[in-house]
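Just the one chain here, laid out as structure tokens, in the form predicted alone.
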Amino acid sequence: MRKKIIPYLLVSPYLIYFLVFMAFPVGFSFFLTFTNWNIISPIEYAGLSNYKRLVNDAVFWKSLLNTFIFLIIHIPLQIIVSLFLAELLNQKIRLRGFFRAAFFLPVIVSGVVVTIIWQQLYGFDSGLLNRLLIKIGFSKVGWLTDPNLAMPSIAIMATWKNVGLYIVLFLVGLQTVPPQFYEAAELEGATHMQKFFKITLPIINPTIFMVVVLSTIGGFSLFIEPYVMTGGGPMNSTMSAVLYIYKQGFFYYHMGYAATLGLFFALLILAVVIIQKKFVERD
């Protein structure tokens, strides 16, 4: 008898915190999806008013577009700028020790803080940016005020955020490939070009994978950026999901709709990897 609840006792912490931190909020947060619940006022059903809403919902769908447009931007600009970056600090330069810290300080660096610097450097009247445009002949750019440039700008800001990340997991890599291939490509002329797509980048594929994957995510949790510097404007061309449904359950406490909201955006980042995971292994 005892050694049959020993097992079960060894278990129960991790049981405990399962159960308590991710079955039940997971369930909890279903159930909401069926109510109406401003936190204060009891749990009221509604049935699937709270669906039909999210279908004709025009803000949500573009949030959703604003968040597609920053992955297309972020991920083949991470990933171009991470593996030249690898590529060069993985060969014998003079002070890469110092090069490979310095890309990687932005990482460790608190998200609230590089927002609020790159704010500054984006700033129409006073900002670095303009006022270099302006020595150059150039007139200002509303980085963060027009519709059209917010995006791209938060999404370069975002990029150079996490690119030392990226750049310790393809130096890791770039490690992996045997410097034999290399030699026999030297001695049958290959040009550095030749070596880098027919030996680098196919020996490296799992690590783009994991990099895709991993900016995905990230890209689809887009969040601190647009809150700390526009908001979600100007006219919600920064507004992402993840920002929309957080102001829909604690500014405007519609807590059932933000679950929905939740629910979905999921369901959505689930598919986008299992589409990904599917396009490599066919690959």
Contents of the next structure:
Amino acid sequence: MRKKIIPYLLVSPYLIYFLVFMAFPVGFSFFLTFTNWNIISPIEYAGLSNYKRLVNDAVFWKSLLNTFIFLIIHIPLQIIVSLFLAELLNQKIRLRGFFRAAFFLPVIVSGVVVTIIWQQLYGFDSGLLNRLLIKIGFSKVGWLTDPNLAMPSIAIMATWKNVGLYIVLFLVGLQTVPPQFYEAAELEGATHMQKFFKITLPIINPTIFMVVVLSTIGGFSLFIEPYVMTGGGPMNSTMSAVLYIYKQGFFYYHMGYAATLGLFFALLILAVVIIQKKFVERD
Amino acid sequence: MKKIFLYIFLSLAAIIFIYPFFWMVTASLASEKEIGSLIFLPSSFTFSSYLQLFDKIPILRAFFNSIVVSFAITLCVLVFGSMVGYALSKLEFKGRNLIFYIVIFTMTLPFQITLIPQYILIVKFKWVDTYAGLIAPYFMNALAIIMFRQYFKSIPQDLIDAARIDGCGELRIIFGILWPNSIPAIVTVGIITFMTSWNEVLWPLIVVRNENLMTLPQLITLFVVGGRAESQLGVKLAAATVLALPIIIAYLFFQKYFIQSMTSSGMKE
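Alternative state: the form predicted in complex with its partner chain, after the form predicted alone:
Every chain and every other molecule in the complex is listed next, the one we just looked at coming first.
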């Protein structure tokens, strides 16, 4: 008898965690979407009004568009830069460990640190980037103050932060390419480009998809960068969905509406990630 | 010749990744006036940014809070994660597969959906402004379970059977026999868990409003956003340095393990 109970005792921390911090919140979240609640006064039934509000909420749709803009810039940039650097590091060179460690440095520090540093780099008057631009004869750029540029600027910063991780992933991928393939291609007189596109790329395809999926999830959780750097501005151009949910919930205490946004957004993320995974499996 | 270009290019790239941190540290030691024009080293070093920082916000207290919270979360995740991982890999019981599928499923669940109701839960538990509120939602972790399960699978059953014959209980088996044989798994899960909880900002921002209970990244975020830094760049950079330094120092010592951990889990912030 005792023997039978032991496994359940061992998994009980997980069951408690799942019921209390996962299952109940998801169920409760669904219930909350039909209510208005500011935490203090009693919960008030609101029918579908939160959903109606969501459909007409220009700022929320703007935040989704912003996320899309972020991903469109961030993902290709991430793949190109990290794959390129991984290719360079995959050759017989000295100090490979040093370079790898250097590129990895931004990965480990808090997003807050990265954001504080880059806020200065992007500064309009005394920012390092604009000072460099002026030195080589260009005019200043409103990295964070121009509504068309603010989100791309954040996407560039996010790439800088995460490239190190993907370099290492690509390095692992590149090492799975059998060297005989390259030798055979060299005998046939293939160029560097041909080798890369015909041999390397098809073999590391799974890694590329992994990068796409991880960057997508990362992009969907964008919060601290716009929160610290721009507060979502200028003109909501860097308002991310998580930042908007946070504002609705914890600035205005619209718990019901924030839950509705959270539910809708989570379903959207799940759909996108499932589509991406299907795409990988078909490959 | 080609090699030289390769090294020059890689060095330039490395500078792009290291220089901003170097600048952060030197600028935090420069006078406020000089920061705007600083490229390399300041003409003279001063600790005034740090003194002001310590004067303005309870940063030592926040540092202590971060240590408490990160260590507690890491310990819980290691202990409970290995218990569940052991049960799922080495014990036979009804519902084992179901539980495993639930673990996998919860990994795909975006946190955006649980954010609001988890906060309400913490309010109902009266855990707002407590360590419990910061720790409880993170005491367990699906990724840790999966990694422990995977690692324990590779440990021979004979070892466990022998321990049972010697009269070991299941907890003794986990912590006395499996743990010493699973150092790589423990290091991996430990580093990832510690790092993510050390760097977490959103959840503390939500459940803690009392300055004395704030974690380091949270306090610094509010300091920078809330205008108390009074647009003094030096103080902001000093704050960023205080936040980054412990992790960077740990990284310099255990670089290999950091990189292995992060890549074997394929995670990102």
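Note that the rigid core is defined as the largest set of C-alphas that superpose within 1.5 Å between two forms. Residue numbers count along the first chain shown, from 1. If you're wondering where the values come from, they're calculated on a predicted model, not measured in any experiment.
Residue 19: with the rigid core matched between these two forms, does its Cα shift 2 Å or more?
No, residue 19 moves less than 2 Å.
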